[in-house]
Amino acid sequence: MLTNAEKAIYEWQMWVPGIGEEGQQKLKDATVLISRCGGLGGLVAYELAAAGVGKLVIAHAGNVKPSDLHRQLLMTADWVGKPRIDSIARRLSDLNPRVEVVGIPENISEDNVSKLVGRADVVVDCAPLFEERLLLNRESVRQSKPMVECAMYELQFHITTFLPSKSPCLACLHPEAPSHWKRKFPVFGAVSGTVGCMGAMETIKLITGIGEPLTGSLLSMDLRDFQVMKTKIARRKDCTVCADADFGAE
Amino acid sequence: MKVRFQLWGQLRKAAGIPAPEVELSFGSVAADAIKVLADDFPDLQSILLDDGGEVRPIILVFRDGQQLEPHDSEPLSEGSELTLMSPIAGG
């Protein structure tokens, strides 16, 4: 049940058709695992928890870093040097204190992506190494969970969400890590943060059950110009993650 | 014939233009397409193309916003459009 100091906080979004005290009941039950929580994932974690998603499973390893500062909203400067997880728990609790967060100081792995899925109903995917996307979209296909997948680069992003059984995955788009791929890349911290808010909107969409997810399609989009793209992601028959799942009649 | 190529990510700042156009010979396919840009644009050629000089299977290829397995057989026609991106993890 919804507290009515919790109605009084959410009343604005309850507006939106569809929303209600229903929906917003169900972003207080909904558990939602975001791996790295840096530019992208940061936004992602700042809006859901804004947003009253009752659960945040936050997975982020290391220490703050003075680079980090330009695009990492929820890391500090008098944060430098310590923990990033800290730093996120504690920002996301000065926005919302309803909020439960959960906070992980390891970035996802084999040893721990089994667990950590297993305790999320949407998983998003916000990490920068392939490898890691990868693992997590394995798992969440193996436990037939929503990931939703968001990556940007220099002032470009693309956003999709792959539903297991539904939709290809993610090794369907990319079958494997690409070896031209490296680790610092350019980024504006307004980009990473507006596809972080289009993820977050789209976990939202996923719990309530309201709009169209971005289900099959990949939405494309590059701020030096504002050129959009959608287009339809392919399934690929040989896709070593999917290939076995039962996509019904399809 | 002419095709031109929508090129996204990395492979923009690689080619140093958005859209090259390249020209082909009837019935070539996408895979024929790209190795010509690749061929054009040197900078393009170690990401899109394998030590074998095939395409690799990581580069994405969308025709009429669908996306195609790099090595499509259906062949292009003049004014056919390609969508090029390399993978993106930047989060």
Contents of the next structure:
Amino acid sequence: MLTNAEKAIYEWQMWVPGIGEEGQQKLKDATVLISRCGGLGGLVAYELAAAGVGKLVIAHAGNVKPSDLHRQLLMTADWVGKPRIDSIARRLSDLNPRVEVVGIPENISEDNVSKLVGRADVVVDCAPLFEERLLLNRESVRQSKPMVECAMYELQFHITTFLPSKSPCLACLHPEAPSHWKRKFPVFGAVSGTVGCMGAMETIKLITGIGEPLTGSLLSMDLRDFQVMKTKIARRKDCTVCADADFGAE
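Let's compare: the form predicted together with its partner chain is above, so bring in the form predicted alone.
Single chain only below; no partners, no other molecules.
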């Protein structure tokens, strides 16, 4: 149950209609898997920790590099050359020691994807490699776990939510990794942070049941001129991942 200290910390967000103590308890009881916790995933993790999500499972390999520091706000200059996951866990625990942070010093792979998705109630995909994204999508559909999909490039970002058996999946949108997708790309940290906060809010909506998630729609925004576009995602009946899912009567 929520402690008196937790009620005091989360008081203002519990005033949001539809949240209250029941919604806050749902957040406390939830486990979220975040694939990569850099400029994008770091803001997702930070906002979810601040909101009181009970457990964050974070998969992120490698050491902090100088080029991380302009956007990866859970990394610090004194941590260059040290494991990213240690900095992530330290910073999230400093913010909210009540949140359990499970740091996995690995990126998503065939070897670990089933186990990691199996630990989560919600998956948030922030991976820079599209192969990781497709692995997460396949496993999320197989285990019927909702997945929030976030991405950015330059001054643009995209976000959507996939609900197995209720919406198209990532493979419906991209059956294969897009040829233009690159591991390194131009981006401002403020763009990563913008879509990261939106990804955290989508996750909170999924856990608590408030609002309407971006199911079946891709929300795109160009921060150069603040143009917003919302596009329907069509389900592919020949999709190799979700074609056999039971969508009920259509």
